[in-house]
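As structure tokens, one chain now follows by itself in the form predicted on its own.
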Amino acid sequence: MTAGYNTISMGTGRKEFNPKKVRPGIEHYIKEAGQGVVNQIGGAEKIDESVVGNFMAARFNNQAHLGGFVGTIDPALEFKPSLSVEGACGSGGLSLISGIRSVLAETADVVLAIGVEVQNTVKAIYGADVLAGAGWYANRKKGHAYFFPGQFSDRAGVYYEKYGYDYARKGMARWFVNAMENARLDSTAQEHHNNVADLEGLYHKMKPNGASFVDHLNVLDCSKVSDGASGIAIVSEEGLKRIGVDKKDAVEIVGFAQLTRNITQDPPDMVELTTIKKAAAAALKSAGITIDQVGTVETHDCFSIAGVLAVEALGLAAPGKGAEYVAEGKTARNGVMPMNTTGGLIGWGHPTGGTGVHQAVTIWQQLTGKAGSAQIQLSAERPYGLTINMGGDDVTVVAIVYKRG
């Protein structure tokens, strides 16, 4: 993979974000992106085919079909394979998986990956029954009116009675602080502009509330509402010398996995995210390699419970240490294990179909020495990057395996 390119990630926390103003379509952010990439590759004709993802834009824009919004970003790929892909909260992630296939199926040499969602369109409650369609909707009725939060709320309860509250929230505070202090790095993050001094008061001040939100979570323990999109070329080795592009300035993809539970059924274990541990081992043993040997990760941290138990169920800490691995600063940018460099969901943001795309644009730039102010040092010995990207709650996930070019 080879030349990132994000798109602001826009709304409330951007200085220019106002709710009552006329905002760019999906289209503008399709464009946006693809032209970013096509800039650094030499031009859209070198590219073979195209891959978007997104997840309800027929809801939040009511506009489908956007593989013929492909041909909007340069004329030379009108006429070439295009297709959407969904997968919820992990669509970004399936487009991913969608180039790598067509690369190795040597279908292509070149594949242009899209995430893109613009979610900005409707009040929050309307855009919570929206986001309802990432689990099974006919439970619906049954679940919370924020019906995500809601979800991972239920997930922080038995976390909190298992191991203890002040001890659960601890460790979620520091993931939010990260998150905040990341996104503050990066020019394109939603939390770019934040300027709180004192962050964690700020946290532990905000208790959860049920009368008002969701019984275990405070907004702060969310990730944003995000309109925004992010891109990436998808090369073959001979992909790479058509578009002019050192070995140093890409990733190799050296490993994947695309695992899918049963989304009618309830978590086999509310602390637990299954399908994240199978997923994520299961991308690591086809590259050859262990936990130890990645030197960064983008998880998703739709919650600040979800990037807790990602810790968990990537094996950096056992079950229940995980929220005293983050409160130990190990996830931290300058930790053991740096995570979500660039401020994850919750300080970059969440533009849901777009956040697998991102991911991957975040692990290019970290390692290229391309991320600018939110570059970090990475050892010889740890030169892998791993991405986790997350369709609904642990339903579809995808896992990517990175190594320097």
Given for the second form:
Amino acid sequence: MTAGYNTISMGTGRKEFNPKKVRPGIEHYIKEAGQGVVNQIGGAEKIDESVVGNFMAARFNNQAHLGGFVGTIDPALEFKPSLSVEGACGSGGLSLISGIRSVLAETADVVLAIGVEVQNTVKAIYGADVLAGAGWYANRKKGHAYFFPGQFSDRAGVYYEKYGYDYARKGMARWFVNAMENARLDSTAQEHHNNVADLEGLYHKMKPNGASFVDHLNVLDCSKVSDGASGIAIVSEEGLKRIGVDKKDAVEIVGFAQLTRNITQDPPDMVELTTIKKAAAAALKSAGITIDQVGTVETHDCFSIAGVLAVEALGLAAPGKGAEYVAEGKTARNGVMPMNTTGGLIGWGHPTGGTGVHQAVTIWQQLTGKAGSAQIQLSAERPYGLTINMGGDDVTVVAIVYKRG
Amino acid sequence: MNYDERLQHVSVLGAAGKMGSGILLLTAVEMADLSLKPENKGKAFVLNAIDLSDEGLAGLMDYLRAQVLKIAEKKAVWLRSVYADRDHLIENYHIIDQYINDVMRIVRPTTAMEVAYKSSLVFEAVSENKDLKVKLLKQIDQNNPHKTWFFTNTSSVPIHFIEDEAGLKGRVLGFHFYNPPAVQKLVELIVTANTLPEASAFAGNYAKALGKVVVPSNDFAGFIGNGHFMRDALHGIHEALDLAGDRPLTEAIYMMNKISQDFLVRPMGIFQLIDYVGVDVVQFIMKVMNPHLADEDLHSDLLDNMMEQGIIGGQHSSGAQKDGFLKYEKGVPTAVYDVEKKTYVDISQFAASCDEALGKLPESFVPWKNAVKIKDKDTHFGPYFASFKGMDSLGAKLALRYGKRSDAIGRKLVADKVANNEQDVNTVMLTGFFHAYGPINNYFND
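Given the form predicted on its own above, produce the structure of the same protein in the form predicted in complex with its partner chain.
First the chain shown before, then all remaining chains and molecules of the complex.
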């Protein structure tokens, strides 16, 4: 993979965001992200096919059929294969998987993968209805007004009960603080302008309040509502030569897994992200490495509790010890396992269908030394990166292992 | 008759007006919430929106729908539990639409006052005219067999006059909302010597259900809020007229507006506040209050002069500020009205020289927007205002005099038994006028 590009993640937090003003539509984001990639690979004619990951444009933007917008990126992409894929918030990851499979099948040498979502078209209370589509509709009626925060609030509630409220909140607070501090270092991040002096103090001041939101999470525990897109090129070795990019400016895909859980069933364990656990293990196995060899992880922290639970699902900490692992700073940018180094879903933003691609772009940036102010130092012994992209409540998961080119 | 029963059949008079529409909205939502309680299932709740203007009522229904939508969005979490047994209401927007419907079905817009003859509670929010209020309330009471209670949104007329003249015998009280009622937290509650205790207890519960802060005021013209505001405004006007000995009145108005806003750290200057309320309303309230005051004259020739020239401020239906003493562009004053030349003079022409004449603000100055958030008011405002005493500027002198006068007005409201205590005066000014500190304090003492 190479030539990653992120648009700004637009929404609350950005100084230029004004919910009352007309904003660019989804076509703008697809075009910007696509052209961002095209400009780095010497032209759109080098691309064999394209794939757009998106979750709910059909409701957020009254627009389906996003494959048809690829032609707006460059006329050279017209009359070439282009499709869209959907797996809720894992849609971006599915676009990567789709491209990877094409390259492995040798039906393409250069695939343009895009992930996009434009969510600020509706207020959060209605956005919650749209996003609830990532769950089973038969459960919507009994679900919370803020459906997904409700789902993960329930998970957090069980975690508190099992391991202690203060203990858990300490880890979740640190997760939030890391997200903000990392986002400040990336100019495209939604929380780039964040300048709160005492982040931890702010976090603990805002107690979860079930009367106005959900029982066990506050809004700082949640990912952002975002408009944004990311793009990246998935290329074979042959393709790399075609686009004239040096291997050192690319990352190698050394393993991946895409697993899906039965959406009509409740999670088997409220304090375990079982699909993530299985997918990460499968991806690492296919790469032939262990988690100890991974230098940095981008994980799907749609909620801070999902970050803590991912730490456990990846085997970085034992069950119940994830909060401690995070609280000790081990996932911070200077910790033993830097996670979500440009802010993740809570700090960088969560344009739902775009997130999986954004994660890949961040790993590409970090492994090739292109992360600018957000750059972390990786040791030669741990040259791997890992992305975990999740759709729904641990239903669709895409795990990809990357290595420096 | 319990709380829910009292609110089963209600009428609002003057429902399409600025105050009436807010009262109608709050009452409609409270009644709808009652109607959704399981024990009230099947009972009809009726809220008559009575107004003389058909156009006004049409606008009212638009306003109501838009506001109820916002309210429903905010309480969607609760509404999901309310509608939990309604299988077809699945998504938030289904639930929000249903709630809007459940509020709107209660409201009956009409120009026919006779519908109030069936109500057990009547809110009156017609214009501040005692004779009109008496006429309407009397007519309803004489035709209404339910011994209805009257809550009047009177802002200055003593309630006992209305009670006596309309023959209501304890079934009336003053329920004075602040503008706009849907937003402002303050309600002044005024009972007469005869008001039924159960009516005032109900009023307290009703205000609490609406999330309001209730301050009891005694039944003297103007009550606490206008009792302070009118005298405070008159002080500002008199100071401006005095300053105008040396300079044009336009400049003096600019300077006193600046003193009362910046130096005194208030949300807006006194002339802007008069414009916001409306020159006509201020003149009118003074006129209503004045006959009831033995030892002072609440009257201003300058206000009369403005009225004669038709420069009256107030707001457009969009909520934008109309020009009055000051001219506004996007809510910001840009010019001052010259009553002699009958034209506006741009502030930019004289701002620099006026600001220089007033002198600088103390270094510890914090603008109102930030100052309202300060928790320990005394620690900030004590030293801030004390620093004026060591300054020899015109601005410092005017500010100290203004603060002292404001304090004296507040203390007199307590001495005259309009307010029960100093705290009530401060609460009214803090919540009803968004002041950053209460007028009764020790900041301005010599």
